[in-house]
Amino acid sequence: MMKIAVIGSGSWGTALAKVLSENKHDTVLWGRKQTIIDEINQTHTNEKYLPNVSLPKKIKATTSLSEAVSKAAMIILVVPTNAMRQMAQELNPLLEDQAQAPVIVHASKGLEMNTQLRISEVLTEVLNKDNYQDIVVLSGPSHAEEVARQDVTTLTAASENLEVAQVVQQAFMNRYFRVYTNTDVIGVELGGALKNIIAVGAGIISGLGYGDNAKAALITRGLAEISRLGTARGADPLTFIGLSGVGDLIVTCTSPHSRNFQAGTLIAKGYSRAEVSEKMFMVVEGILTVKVAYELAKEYGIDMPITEMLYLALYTDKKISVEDAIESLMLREGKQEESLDK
């Protein structure tokens, strides 16, 4: 058993802290909002992010980042993608004096705006390599609400260092939470980030009243887009038929638990990108990732029509409606379904 710090007291961070505490680890949960931290410590709940869930009394919550990470053997980062750089900058000096360098795990899914970097690339760029053992990505099909009530869940721990990935695997494994290992960090991160785009599209389709045929088409062709961009960035194409690829894509595109799916349903009702962000109190990574993925597709010369239509609907002055975007997708030139380049 070890001390593990979970950085981020939202729904996913709280759910992961619950798993680790139930596995008998000394678990500290960090958050910025004192009211939420007080609630976790005093009533052992986090009603804003995980309603109707009782948390283990042994979870200690704090707003002190130094207290959270002090002597921690593992640090789990669960903050929004575009807050990750700042968090790494805050962590760097706190890790200088650690007796043992911790394993750094991130469980967020997205690409950094402006730089287009994956999260592990951001962490590698900011953190002093002498201050940590290695970086591991924890990703896969998982709703925080279901993990919190101990529904069966399987994820992937990915690192170029397989032994470190196995340490993370063993820390989380129990009767309802199973973790596989993988060395394709690029594929696991891109699968987790890009599926959020398709989930926004799935919410739009659902919000417009389309049925299962349309949803199946979107998921399948969405997977093709993810695979094209992923392999162009150096990922193993087989990763995208695994948990962090098609597994995560299915769960995010078919469940009302998904905030990206929820955002899509709001867009279908006519809400703008800004209005959706204002209406939902959690970051919608898929809306942010649309812009990054569109830019990457142009840079690499990759055809990503679903991503492009969402970009036009959300980020340009062309004012293309989601209905027109769907019609445009359907009336494209006929193609042969075969390799990833189609």
Ligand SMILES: O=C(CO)COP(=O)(O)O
Contents of the next structure:
Amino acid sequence: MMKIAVIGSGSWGTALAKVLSENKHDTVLWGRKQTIIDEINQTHTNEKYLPNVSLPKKIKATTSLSEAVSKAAMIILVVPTNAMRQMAQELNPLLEDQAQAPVIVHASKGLEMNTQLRISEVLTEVLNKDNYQDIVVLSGPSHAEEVARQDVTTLTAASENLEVAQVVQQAFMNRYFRVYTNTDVIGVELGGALKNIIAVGAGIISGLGYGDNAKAALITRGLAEISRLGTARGADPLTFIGLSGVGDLIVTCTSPHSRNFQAGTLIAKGYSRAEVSEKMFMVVEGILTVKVAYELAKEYGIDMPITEMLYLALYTDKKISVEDAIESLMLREGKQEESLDK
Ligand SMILES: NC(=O)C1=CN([C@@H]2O[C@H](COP(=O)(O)OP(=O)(O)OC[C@H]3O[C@@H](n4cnc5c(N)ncnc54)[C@H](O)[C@@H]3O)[C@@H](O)[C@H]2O)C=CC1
Ligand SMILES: O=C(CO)COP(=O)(O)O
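The form predicted together with the named molecule, contrasted with the form predicted alone above:
What follows is the entire complex, opening with the chain shown before.
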């Protein structure tokens, strides 16, 4: 058993801290809002981010980053993607003083705006390599609400260093939380980030009243464009038929828990990007990732028609309606389906 710091007390950070504490690790949960930290310590709940869940009394919550990470063997970063760089900058000097270099894990899903970097690339850029062991990505189909009620969940821990991925696997594994390992960090991170775009699309078609055929089409053709961009960026294509690819795509496109799906249903009602962000107090990564993915697709010359339509609808003043976007996707030039030999 070891000391593990979870950085980010939103829904996913709180659910992961619960798993680790139930696995008897000495778990410290860091958050920036004093009221939420006090609630976790005093009533062992986090009603705003994880309602109706009793947390283990042993989880210690704090707003002090140095207290959270001091002597931690593992540090798990679970803040929104665009807060990750700043978080790493605050963390970096604190790692200098550690007697033993910790394993760094992140469990967030997105691509950094402006730099287009994956989260592990941001962490590598900011953190001093002498002061941590390796970076591991934890990803897969895992809604916090279901993990918190101990529903069976499977994830992937990915690192170029398999042994360190195995350390993370062992820390989390229990009867309801099964972790596989993977060495394809690029594929695991891109699968997790890009599926959020398709989930926004799934929310839109559901909100507009389209049926199951449309949803299956969106998921399947969404996976095709995720794989195209992913392989162009160096991912193993097989990763996209694993947990962090199609697994996460299915859960996010079909679950009412998904914030990306919920955001899509609001877009279908006519709300603008800004109005959706305001209405959803929790992070909706897909709305930001769609811009980064659109730019990457242009840069690499990759066909990503669903991403492009969502980008045009959300980010330009072309005033393309969702109905027009769907018609344009359906009526564009006929294509051949992908096959393994091309
Ligand atoms: N909720 C879920 O079921 C899952 C979420 N994720 C990913 O985990 C990441 C975090 O998501 P959630 O915990 O669900 O989000 P959330 O919206 O529930 O909570 C976000 C947390 O980050 C904090 N935060 C926001 N801006 C910050 C900043 N600048 N610096 C420090 N902290 C900041 C907020 O105060 C809040 O505690 C996202 O990338 C999400 O895609 C991954 C798997 C499951
Ligand atoms: O990544 C997730 C589940 O695996 C959570 O998705 P949402 O952010 O859409 O809720």
